[in-house]
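As a starting point, one isolated chain is supplied in structure tokens, in the form predicted alone.
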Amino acid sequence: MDKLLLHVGPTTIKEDILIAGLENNVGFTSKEFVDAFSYSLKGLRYVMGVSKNYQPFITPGGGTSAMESVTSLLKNGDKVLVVSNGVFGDRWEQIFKRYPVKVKVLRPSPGSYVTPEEVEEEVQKDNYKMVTLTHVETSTGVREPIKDIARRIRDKVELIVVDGVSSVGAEEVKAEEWGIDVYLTASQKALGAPAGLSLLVLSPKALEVLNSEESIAGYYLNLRNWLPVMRSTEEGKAMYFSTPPVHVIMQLAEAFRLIEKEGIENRIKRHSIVASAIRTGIEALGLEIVAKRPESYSNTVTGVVLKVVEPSKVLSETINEGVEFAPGVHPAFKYFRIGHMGWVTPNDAIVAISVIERTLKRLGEPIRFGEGVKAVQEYLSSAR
């Protein structure tokens, strides 16, 4: 039986993208690879909403390595404010505590988000070099109002850094217009490519800071070491620092080609429709969503709270029905997560709610059986 992957990453990958990685005898100096890498760097600017003033980076790793590479912009004793809405926002603190910087963390109640007013109030209390934000918190599905926060604190801190691992490619991202210095993501989520790549864009201000020799960063994740490779490759000339994941980058290039073909605005709208349809179905069943405030609902992740049934039992049953969801990772909730990002379609929303309905009824979770799929169909029939 074919499986529908509605996990929070990796996500379903289109066949054309998978096939792009099957080409044999391709070295990192091969023209086909250099062309794919150069195209991908330009594609990254496109999804991040930045001009050539911003420098893109595509390096081996994932979301966490992209986060840790941000230490390239810090020096001994710098103060960092971490704005965290959950498990992956907390990861910033875990990373920075390994380095000689001072870290302060702002947290909301579970399922909520730190408000722009709270962030603005905190940055006025101290001289922070950097503020880190998480656009969509993967553990809760909570979306932070990045644009509003950036507007409030832009002139009060040197560097604004955004983790867009679960947002880029599915949520509105206009890093340059909003004044964000670093926007980062990974290849395996809303971009719909295989796992294995860290992706970042840096503002002119961030590039100035990167030139400092006082950086506390190590060697492999030091963006200063990767910068000449990015600039040379974008110009069509291969350059070596460390062997890149050749075939994954070729697959990423195909993903960017398909994203451009769809159009980023259309892609964001599609994600919004699918996400809204799924949440409409969940709420029609009488189930609670982890994100407490509707304005913070994301286009990519929905956490579903259970009253009776163990989430692990739900996941094992639904995978037998042909749909794979994600386990919950936030300790405050008894829940599972639906990932709706990448190449998801409205039909996937119907399948997801149908499988959840049948499974929960069979396992004894109190729901309004039959109302979920009906609500999704009604929503989709009027969605544009």
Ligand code: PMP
Second form
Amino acid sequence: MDKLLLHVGPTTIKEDILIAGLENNVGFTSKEFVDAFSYSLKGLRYVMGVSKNYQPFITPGGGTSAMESVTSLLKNGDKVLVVSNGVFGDRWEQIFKRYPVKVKVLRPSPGSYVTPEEVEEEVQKDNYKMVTLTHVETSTGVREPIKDIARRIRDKVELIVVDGVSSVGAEEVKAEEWGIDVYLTASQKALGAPAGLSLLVLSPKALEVLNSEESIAGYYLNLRNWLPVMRSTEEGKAMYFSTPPVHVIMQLAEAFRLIEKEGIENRIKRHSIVASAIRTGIEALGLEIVAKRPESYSNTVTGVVLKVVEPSKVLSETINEGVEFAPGVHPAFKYFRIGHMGWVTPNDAIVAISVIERTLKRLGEPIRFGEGVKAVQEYLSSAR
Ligand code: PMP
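We have the form predicted alone; now please give the form predicted together with the named molecule.
Following is the full complex, with the preceding chain placed first.
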């Protein structure tokens, strides 16, 4: 049976994207590859909402290496404020603890988010060089109001960094307009490409810091070493620092082609409709969502809280029914996650809710059986 993948990454990959990597003789200096790389750098600016003033980086790795490469902008003794709404926000602290910087972490109660007012209050108390934010916290599905926070703290800290791993390509991102210095993501999430790449854009100010200071970053993740490669490649000339994953970049280029064809606004709208449809179904079944505050519901991840049944049991049963969901990873909740990003469609929302509905009934979770799919159908019949 074909499986529907509603995980939090890797997500389903379109065949055209997979096929774009099926070439047996692509050298890293070939025109074919350099064109794909150059096109991807421009595509990254498009999904991040930035002009040529921002410098894109595409390097081997994923979300975590993109996060750690931000140490390229820090020096000994710098103070960093981490705003963490869950497991991936906490990862910033784990990373910075490995380096000679001072870290303070702000956390909300589980399932909630640190408010813009709280972030503003904290940055006024100390001299922070950098604030890190997580646009969509994948462990809880909670979205942080990045635009509002940036507006309040823009003039009070030197660098604002946003982890957009679960948002870029599915949520509104206007890094330049909002004044964000580093927006980062990974290839395997809402961009719908294979895993294997870190993607970042840096503001002119971040570039200045990168060029002017001796950073605490090591060798491979030091963006200063990658900068000449990005600049040269975008101009159509191959350059070597470390071997690029050529096939994955060819696939990413195809993903950007398809994203541009769809149009980023249409893509965000599609994600928003699918996310609302799924939440409508979950709530109609009488189940609770991990994200506590509706204004923080994300377009990409929904955590479903269970009262009785073990989440691992639900995951193994639903996979037998042809749908793969993701386990919960936040210790405060008994839950599983529905990933709805990338090439997800409204029809996938129907399938997801229908499989959850009948599986939970069979396993004995108290639900309003029969209400889930019906509510999704009603929602989708009028959603535009
Ligand atoms: N940040 C967020 C918000 C994530 O969801 C993830 C991955 N789930 C990461 C960072 C880490 O990315 P990766 O697994 O590609 O290293």
